[in-house]
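To begin, one chain is listed below as structure tokens, in the form predicted alone.
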Amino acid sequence: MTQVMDRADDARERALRQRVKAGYQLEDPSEMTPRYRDVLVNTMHIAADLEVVTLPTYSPAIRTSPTLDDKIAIASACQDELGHAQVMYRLLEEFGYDTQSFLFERDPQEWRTFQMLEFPHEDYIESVVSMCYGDRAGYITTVDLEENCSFAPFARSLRKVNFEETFHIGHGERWVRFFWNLNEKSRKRVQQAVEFYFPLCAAWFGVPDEMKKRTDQLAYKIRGASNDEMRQKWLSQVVPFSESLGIRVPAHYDEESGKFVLDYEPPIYLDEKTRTWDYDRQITWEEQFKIWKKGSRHKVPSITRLHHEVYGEDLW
């Protein structure tokens, strides 16, 4: 009996990955497989976090702003991004999920984070370097979903976000660009940070596409472009535009290849406490995949801070 289930659920499998391959857009839970199911409410999942675990991330900005115009700017990109969780939440409980526990009451521990987004901004100078070059990569990966996803509620949901991450990226590259010609100190501060994110961002595609096991995201469209393929488009976009400005990068452009290309061999090591990378020092993906997932020294402490913390005066 069991033998004739798993011959229906594989052809049923099949039935999907056909579909969706051909173009068709699900617009219903009921009309997902159990395991299509996973990894759409998977990838939703992550994606929402990520979008809530900015606030901590950008708070220290607000207090170090230079003027009032800056604070409203971080401020407002907060909101942003916290709209942007709340249209994936409500996606999720047509899943099953309780927005409220699943925000207030789950272990710090639990949460599906990104190593770039487990920083709290120094200053405002890192905040605006962070939206040139990490909002980037993030747009980048929600284009694509907007793009190509086969639940069409949520790649439909997703058009406001990309139109607003814009703005984002666009406050950003105006900010880093001012900071950069602005003097020799705010200049220093931007290398600075460019070279503590810069590596950090283009991790936040994964693993090498030649080392990815998992690629239900791409047979069943949730995704349409593969680790690297969106890795080389921001690569693509930020080295030029640290090359016109002069900041250092350790990316290039490769005639031979045609492709932009990192100059060191990831995974490096990183020590969290001076926000430094070793090039000399690579460690094992196996390392790696540890610290993805035990996360960085703020990451509990961030989101505790969230659960608990009553924003308002403080931050002004």
Given for the second form:
Amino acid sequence: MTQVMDRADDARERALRQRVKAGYQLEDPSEMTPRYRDVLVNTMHIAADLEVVTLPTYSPAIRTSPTLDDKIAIASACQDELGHAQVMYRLLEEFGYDTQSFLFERDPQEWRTFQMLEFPHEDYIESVVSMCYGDRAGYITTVDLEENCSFAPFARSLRKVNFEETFHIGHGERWVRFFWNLNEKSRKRVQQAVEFYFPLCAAWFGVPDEMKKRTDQLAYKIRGASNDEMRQKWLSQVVPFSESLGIRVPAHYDEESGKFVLDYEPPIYLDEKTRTWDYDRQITWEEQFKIWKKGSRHKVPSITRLHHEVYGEDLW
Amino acid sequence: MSEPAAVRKTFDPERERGGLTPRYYEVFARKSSDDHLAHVGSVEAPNDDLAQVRAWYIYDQHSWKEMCVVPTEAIIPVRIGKHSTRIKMA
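Form predicted in complex with the partner chain structure, per the form predicted alone context:
Expanding to the full complex; the earlier chain stays at the top.
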């Protein structure tokens, strides 16, 4: 998903790649080469956008949460996510970003969002399923950045982020378990929400490694693990969790390869309106990229809502 | 989901940010009296009061024993030759 400008691969670039490979961490933008800077800023830019779009995604569930505690839990998760965004804005400002225009004046279509966070939650069960499966996918990517990112200030800033994400995942797991055991109706709803989210979360990690053309993120050690490695880590957590409860998921452990594998060949067709996947209908990667680039039908309205929400003196 | 209001938010940098140039504060905190007072991050704020509020709301991952904010411009980096030892962003 990264869009890095083609830059000359001069000796300085190669030297920096070698230094970070040996474990060197950069502390200051003045140490960066143009290519390093591009790929780092791009990574932080996407990370910031993804934190913010959790707000219009999760907030509708505040209204439909069954108890006051649940409402507080969702609101508190939203506050955490906006805190994470603020930390990233602070970093981006060091690279010439203006937070005000970045957040409030940028064309919603220009936002770099991922499909997993483009569908406003219809109820609380969807929110807890999303925390259990989706926040875990996000957490795996941000933990990888914290542990491996060669730009030390970004790695450090993620300590707080990851510490808080563990609460969201724990909250999701507890309540998925609760609703799975509550009654027939809630169990059915959990299964339905998992069926919608599972392929979205599996796609969170991006295209399969063999398709990846730009590898600067790994070459400059902005992150440590490849798309497939992170996807495997996610599967190794969610498949056993789901199976322990009896939730059906389209993936299994393959004894022969010793790996978790998907039961379908991505990309597959998603009916956005009914929120159902057609496992028998494969689409091409070109079609998939087009869908990802455009965003779901909720993307622009959700971000527009952020731009128009009353605040400050206007609120009163 | 509620319909977006007809009017887009307007931003008054004087009122919201206290000026056209952002001001930064570094945030330090410790979890217990045995702990070091450590740099936990930074915030942008127009004045000392709002800096405290933002630091408290953004860096709320622990129930800190002590937290303080320092205007970034008040920090004098001690340099060894060309090596910068200034407070880093986060």
